[in-house]
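Take a look at this single chain in structure tokens; it is the form predicted alone.
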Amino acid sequence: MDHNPILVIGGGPAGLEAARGAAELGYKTLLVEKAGVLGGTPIQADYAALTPDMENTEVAMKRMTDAVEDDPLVDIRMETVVTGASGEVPDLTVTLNGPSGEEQVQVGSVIVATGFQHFDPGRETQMYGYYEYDDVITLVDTERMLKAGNFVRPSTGETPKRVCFIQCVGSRDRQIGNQWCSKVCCGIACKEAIEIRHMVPDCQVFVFYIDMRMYGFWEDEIYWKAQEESKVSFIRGIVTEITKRGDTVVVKGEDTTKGRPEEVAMDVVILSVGKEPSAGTVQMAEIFGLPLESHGFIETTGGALNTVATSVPGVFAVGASVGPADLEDSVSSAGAAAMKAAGFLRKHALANA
């Protein structure tokens, strides 16, 4: 049976995968990407190794990316963005802008997976101090200088003594709006401590946080590991202001177990920022007709025993594009929707036949 092809929309783990499944199943597919080079935040973002497994993301992108660039039913178009589409599935026009100007195709099926992208904890307030003080950075700027092999204090480049973690940073925060777990950070921040810990022996780690949520098997991969293996050390409790004091940044707070005010100097202090919709995410949602959740993410229509379909038939929407979503979710997703896309074709075929 001939169709037109599934349109897999962002080139990042669950477009990688959605793209993948699709081929393999037999079934020719576009996968468009914005940007030049595919492998999504993970490569872009430069990450040093992936959760929890601490794998090279190099290594392990690298691996997604050659089977989709290997298989000649996977038609790949860089540097390319969904502007339209009109009509409905299987014969959905769709409109591209690439390198060679605008053009119109038809596909048969459509597969969201535009991704997310990092809370930034400067936009709302300052009681971080990320715009002004160098030695306060994010999740991202660690995984640079983890994967660079260099460890540093921004403003000196000196190898630090005492590091913490804020955990939270952008996310369960419902006076910013921003109502949800981003269900990763503290399994980031673990991983990040213990690869920190490697390469700066003599340096303490500390993380603050309100509670640490572990998922599944996280829990005795990365944070027990942190603890008693890296002895990082946990606290809990409440920051509610960074500010500086000579050549260290200072954090305030509260230990929330002990009772009291707690400030302690720091020479690097790393947010754990939470995860948002991306602006490719909104912009898809508005060309196919999508409508967003309460948390502006792509709504999903199948509850807890469907997580990909949307509203529109032959629609489907994966990862991060529907919520929060780790590694591993992110591609279990993207392999339901491709298998969910292909059922789409081969049902409209048959009952055309």
Given for the second form:
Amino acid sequence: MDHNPILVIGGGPAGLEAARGAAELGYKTLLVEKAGVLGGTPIQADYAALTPDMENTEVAMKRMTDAVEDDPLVDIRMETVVTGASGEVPDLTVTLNGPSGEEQVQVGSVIVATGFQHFDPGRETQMYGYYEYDDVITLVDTERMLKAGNFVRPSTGETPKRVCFIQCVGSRDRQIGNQWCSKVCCGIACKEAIEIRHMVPDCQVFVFYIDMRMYGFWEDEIYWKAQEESKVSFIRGIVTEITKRGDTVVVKGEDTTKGRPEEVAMDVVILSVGKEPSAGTVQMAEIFGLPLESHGFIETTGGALNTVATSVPGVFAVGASVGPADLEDSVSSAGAAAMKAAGFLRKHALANA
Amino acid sequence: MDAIYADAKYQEVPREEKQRLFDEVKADMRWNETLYGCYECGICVAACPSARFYDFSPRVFAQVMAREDVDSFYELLNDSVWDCSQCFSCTRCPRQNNPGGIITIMREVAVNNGLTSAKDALQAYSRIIYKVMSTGTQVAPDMLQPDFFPDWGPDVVAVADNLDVWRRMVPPETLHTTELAWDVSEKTRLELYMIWKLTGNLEMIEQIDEGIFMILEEVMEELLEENGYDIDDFESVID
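For comparison with the form predicted alone, would you give the structure of this protein in the form predicted in complex with the partner chain?
Now the complete complex, all chains and molecules, led by this one.
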């Protein structure tokens, strides 16, 4: 069947899975990645291990990148961005801008997999002093240290004795404007807490939370494990501010189940930052004429039973471009979009035969 | 948690002492099947009869122990550990924790270490302890005096006046007693005493009520001697 390729935008877990799936169905696929490396945020942000199964990120993502690199039906364009689109699928003209300059290509269908960006904890308020105190870091900074196998206090390079996580930073917060739950931060905090306890067994680890959102098997496979095996302490209550006292950072919060406010000194505070739509996601929405939903992600139009259709037929959006998503969500929606994009092209081909 | 503003209560007690008692609780062989992890759902408090009448929460026990909050542990050990009725309604916990079991272990640690709270809590029970440990029975018919139980009405007076006769109307002969709940043979009393002694229960009593311990020891060791027993023989068997 002769057809224009399926354009997959973004080479993260969702984009890789969409490209692999479309190619395995026998459709030509054009995979466009802005960065110089495939693997998306897990690779670019140096994730140590994936949540929830704790598989080494490089090993896991290499399986995905190998699958597209080894498939002759996938045409991969690195360091390339989509800058414009005109016409309609299945004969849409897309402008690409890459190392060899601008280029126009015809595509038959589009899968947007441009993902999310981590919330910047200094974006709205400075209550947590992220840019002020070296020992206040994020989940992402922690991944980097865990990957390097060296979890230390950034201010001194010493091994920490007391570490805490603060959940829901940049999520579930009307003041900040992000009312959604970012879905994965509870699980990632548990995963990192387990890793820290393994790496630094003498270090006490606390998690300040509103409610632990550990759905499905995440419940006993990482949350209970953190609590029961790694002896991580979970304290229901969110820290209101972080101050500096001597050479420690002091967190001030209420232990709501004990019903009293406390100030506790920590060596390292880890902010569990949430997800926001990435700049690329917002740009692709504009280029392809896709309305954003009320939270600022790309709007899907199929309700609960069709998670990837957008208001433009033949253009699909997957993974964290349509809302907070864990890896399971991302690759599952990517598979669904590959199938729907292939179906879209096949229907057109049959209609014109 | 090691809060900067520690609670005012028991600040004079050294941290090492609190930690020692905490470690003693966690070293108990039952510990690992007593507490897994707590999500603070409150089902144990909802089920707890004591929680309806006292400022008492089985959840707080699970939570404090899971967090290894040694200061709060010491507070509990000296106060609300005695408010539990040990009914174990709290074992309906979805995580299969046993807050009542935590309390069982904590009470034993409090008693074994002769904590003032243990002495105070068990003071009212001296007479019962003496009776149980010397006879194996607790409530005797002659304890049921009309003065103590006015709510039982006028009939209880008639029963009390002729207690001996009423008791003889009960078919089993072993219940024809007034000072004991049932007839206990000397052999049973002595064996029971030796069990208390050899299992360390007498030492616990000594820690919390030395007076009762001394009376009990005197009365029972005399009885042992009269019957030709030598407690040392049994102790060597245990060793």
